[in-house]
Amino acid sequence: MTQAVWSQLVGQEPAVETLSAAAKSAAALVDGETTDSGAMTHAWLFTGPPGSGRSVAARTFAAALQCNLGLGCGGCNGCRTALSGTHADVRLVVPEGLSISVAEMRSLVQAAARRPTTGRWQIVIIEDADRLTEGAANALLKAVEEPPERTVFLLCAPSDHPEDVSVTIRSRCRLVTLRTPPPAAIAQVLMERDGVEERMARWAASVCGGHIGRARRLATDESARKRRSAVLRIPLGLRRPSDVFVCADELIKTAEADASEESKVRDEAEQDALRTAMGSGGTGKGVAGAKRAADAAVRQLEKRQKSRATRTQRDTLDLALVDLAAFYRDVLVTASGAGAMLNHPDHATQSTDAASQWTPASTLRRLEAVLACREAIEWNVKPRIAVEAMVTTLREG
């Protein structure tokens, strides 16, 4: 039996009832049987802790939008389309580097404004729209603020303070704010969709952070279990000087062979479908000028890849900064006798000796050095410099 599309958000039921509400208005539009929106609009802001689905919020709407039925029942083709990210109408916009760039946006402003194709809707999802430039966001806002008859635009940000998302932006979108999921909900979704035997599901639940991606790979990447605990036995392994080093060079190391294994086999399929499609390895007349033309679209599409690169090493690094700023805080909370759920209660006993080895000033200005080296890095620090400092904070407390 098929399920509906909004199976896909996890322990978002508040969610669910208003785009679903929204889907139904939108149906009625398309189908005639009204002039009123309704529940409807054009423009909607998908905001969340990180892992809460932002982006799976954005394009299951997208795709219940898309249903024929127009109830998003999962089983039709522009169910099916717009989930598996095939449909002609919807345009997802996913930062390859630090930032979106105002010539994508104005690129992607302008193939929105055309009337569907095939579908019901045109809908274009900007994943992480925090990482617009400033040029960028002003392309965005004129289209916003005019918007086609049928174009509908989802943009996914952490939360919808002006850091994040410009005020007028903000205020021409309707706000869907996402919560973090209960590990009950996390660890029913990994039984039941990904297979995981019901021990590691539950385990994995309780130390993701209410992060579904996280708790995906824990259950199922052995090498992601073994990166966490590395990280992890970083607090209480600092006992020499040199420790500092050894442990912000793993760190960084181990950021740099992630991003390059999750990148290599990419790259080069894509430069190789790049040069196929501009003719190279051809034969006879005109094949040096399509060499030239190719190899200068390589250079470019590699300079994006080195871009993309950088993000997924910093991503892959800010997740066991997470990991560790959790790791001070449950040491907070074992001393204060609270009885608040810890972030990694697998490592209970090594909090419990932490918070009889530190006083609470130093475990709290621990865990503050964490948070610096996080801003630190999103300002554009170099991660090994930052990180290094962090440590050094991290042994002398």
The other form holds:
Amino acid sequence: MTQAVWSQLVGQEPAVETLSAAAKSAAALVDGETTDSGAMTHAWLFTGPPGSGRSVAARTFAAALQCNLGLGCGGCNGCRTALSGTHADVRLVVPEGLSISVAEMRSLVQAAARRPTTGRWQIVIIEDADRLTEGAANALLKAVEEPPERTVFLLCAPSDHPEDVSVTIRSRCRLVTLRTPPPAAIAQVLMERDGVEERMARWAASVCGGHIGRARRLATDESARKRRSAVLRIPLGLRRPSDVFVCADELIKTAEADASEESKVRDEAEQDALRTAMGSGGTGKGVAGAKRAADAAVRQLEKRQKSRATRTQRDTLDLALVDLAAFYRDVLVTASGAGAMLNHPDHATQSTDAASQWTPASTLRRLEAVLACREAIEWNVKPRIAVEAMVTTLREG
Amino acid sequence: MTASATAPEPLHLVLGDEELLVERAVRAVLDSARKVDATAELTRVRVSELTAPQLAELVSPSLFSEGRVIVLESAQDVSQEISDAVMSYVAMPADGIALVVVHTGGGRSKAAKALPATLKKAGATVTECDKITKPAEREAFVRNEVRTAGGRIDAAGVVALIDSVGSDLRELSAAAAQLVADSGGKVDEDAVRRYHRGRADVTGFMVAEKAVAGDRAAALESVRWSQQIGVPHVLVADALADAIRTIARVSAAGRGNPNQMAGELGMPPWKIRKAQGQSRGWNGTSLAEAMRIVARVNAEVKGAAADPDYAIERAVLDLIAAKERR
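Right, and the form predicted together with the partner chain of this protein, after the form predicted on its own?
And the full complex, kicking off with our chain again.
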């Protein structure tokens, strides 16, 4: 019987087995019953397709390691603080910008060298380890290779390909592969954890492509549903030449709106908080100097915020592109008569329609165009140029 | 000249940021002041380093009212306090002092923005020194320079000179004077070519214009020149993309009056008119191909290709090939 915390991990039975065995050995180590590390090791790499719950897995594992009872009861102080990210010995690195810098990693390595304050484990979780720059990965290398006795590194990388993380890091970690959770399990979670009504939960689970977070967003957010249906209108909506630019424009505008909406909410508040912290609005001697320092700090903050906005914009765009790619995949599946599960079962009529109009070769060219666009955006191509080129190809086939 | 007896105007406003012209305007004021008083001295102060008392000292009348020319530079950074001090002096100018305010026309603070207007109202002699951006203005400038130096230049000579020297006025002016001296007054294209070779100014837009026109030789030439003088690859790639997508958008919108289409397409009418002209020779398929090419080169110049120079050249060739293939 597995412990309560593992219920967080939806449809990942093999991974849960590995991790709970490791937690058990870890508990034995901490209690001094044995010196054999057994199933426990010092560095773990969680990989899996987007939405499979890599960071949840990492946090859950952290909770199991910090659990006062030893195995992850889910109710004790250690479990709860580790899960919510407030445990003193669990350090979370959640990159909001485009990459994780060397400086960030160097300070993290120092922190990781300390002994755990609660006497169990010092845990470092790096979400999106694929965003480590080369320099940052190298700075981390030594620490991951031979960490202090009670330090554990948990890295997450959004891929079904562990090769997205540099080989030097990868070879020092034990790999935990998460799989795409089955729709039934996702629907179950939506109903139980988020209180979504059954029909909506089943629908969201069926169209989310195995991405739990996306399913929750679709089930609870009306505008996300609208955006998805707007994206899925594109493939069959490209009749006139000018439609290309209208559709491309819509894709870009939505992404930009998403980014600016988020930055509007957060940027100003953050800047105000920083200015207050740097003593703005003060009077008297030395104000000018303080103001200069504050301005420099604010400029740095603005730089970080810009990086974050760019990332939000790319993420939104990427989401739309993934939906599009899935549609073309559906068309291919329908045309081949394979009867495999569709990514967008609710748009089955459209994909059947398209399958009868297009040859598999032209569908494949369209699918390739979408994937090429994703890659181009990663190469920092201006989104508008990349998207317009893609939509042009989508229209042509 | 009979100006020797008349004192220079007490207040001058030099408006604009074309350095050479600003310099000349200041020099002209100094010259006219020296005509009255050969010992007139020139004082230059940056407004940002000036305090109100300093200004008062500079402009206070002196015992023998010697000629003085006081230049307040970068007046666009003026503070309210200095601006007030200047205006209170302007109301009661001292004898023999010429105050020259050099202002770019911009400015951040309210006082700085309002300064030119208030000075004009106070009766300042205004010299406009705006940046020369239009080709026609630059040509007029060159012709004028040659004439001032005592020579004559024909139209082909002007074009050749600007092509090979670039758009920096100081260099153009120096080159013009030198050419007049070397060629004995009559400057034509041959004379220019004898002393100047190559091309100083190639922008990404020029490359793009040649490429979408399908002129292979000219396009390649301008690509090579742009590489020679170090135009960033990203700019060339962006210009290519912009040219192609403008043509594609305009031709997708169909024929129509540019002025009416401007609102719908979100572009200025002249750009639409130009794109309508350029769209001749392109069709849907070739434009689609071109869109893919410019998207590709955009990634290539940002690190996807080993050699961005080659990537640009290939993209230009591919664009022309796509146009011809239709």
